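Take a look at this one chain, the form predicted on its own, written out in structure tokens.
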Amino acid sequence: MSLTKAERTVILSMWDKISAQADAIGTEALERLFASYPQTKTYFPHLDLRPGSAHLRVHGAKVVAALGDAVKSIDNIAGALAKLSELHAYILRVDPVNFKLLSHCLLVTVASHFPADFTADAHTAWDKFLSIVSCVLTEKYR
């Protein structure tokens, strides 16, 4: 699966938007992950997971660079995000299935922040985007 030249603009388009509320975008996206999916704190006994803790906008700050990582490497995600992906699969030994729960809690979390910007083909778009993140993050599991 690869993006369209289309659908790399509307990701590098959005970006900046995105980026400049990192913390609150990422925070906000863990607590809608603990909260409709509350298996996924198991991974997180170290943490403080309440809403608005500093462990959760520290945490969700990396999750959002890290996709920033991918994005400002769009053309090689696999090859930004490797050591990420090998941390996930051999030492933290994360259910691949998670990182498809938090892909759908950012979508919500980014729509609900820029509403006017996600339109059908920014859903599509960055859908897609995530996909590849996500899968990127589980190809260490095979």
Second form
Amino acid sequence: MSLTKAERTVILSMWDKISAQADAIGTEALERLFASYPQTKTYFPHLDLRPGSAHLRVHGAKVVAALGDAVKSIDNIAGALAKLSELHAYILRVDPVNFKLLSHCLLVTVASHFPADFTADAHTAWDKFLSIVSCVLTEKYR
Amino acid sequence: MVHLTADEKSLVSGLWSKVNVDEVGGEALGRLLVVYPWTQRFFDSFGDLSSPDAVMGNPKVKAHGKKVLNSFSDGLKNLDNLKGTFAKLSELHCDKLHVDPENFKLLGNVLVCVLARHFGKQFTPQAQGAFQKVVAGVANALAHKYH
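With the form predicted on its own in hand, show me what the form predicted in complex with the partner chain looks like.
First the chain shown before, then all remaining chains and molecules of the complex.
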């Protein structure tokens, strides 16, 4: 599965708006993840995950920054996220099912912040992009 | 059975009362067919599904989306007995329609995205959490009679 030219354009055009609120969006996506799928909290016993916590903001910012790296190298997401891919495979070992959950929560966050931009086309492009990112992050698991 | 707290029940019913069920149904079904095009396999008789615009504007998609969401709406009135409420529909989806239950999960998540788009900030993480429980419950109930 790879992104069409049109899908790349959609993502690039929305990225400016998203990155302008990067921290808020990352934080909110994580809040949504923990509210809807409490089992995902098991990966963060070392963090304060209460809404509004500094830990949540820092981690949310990290997640969106990584997505930004993927967007900037949208033609070579595997290259852009190679280090993160190793981190997830050898150190973090987050069960692959969770990437779908976070991807969904990122989509919901983007939909709620940018309703006019989140057309059916944009929805498709983002869903595909996040699927590709998820694949890259799990491709070294075994 | 879906276990919602009192707060969650009130979040769900509060938001749902503001939903235009007919329109949201059409939008959710349309987006399912656009974002996950393999789901079009069930709708050969719907005519033109060749582009996102064609899908979202297709009158059969809108009509069917309306039907689906009105049925979902009935479920919301019976959260304590979703399996009973959807028993007949479950048999229909298995025996006559031959729909993989995975599709119920896909549609549920698309519906959550559509609600987020409509409600913006009001669709808080807590509201989403409540709706995720509901859509999971409905998906399970629709799969319950499969054999």
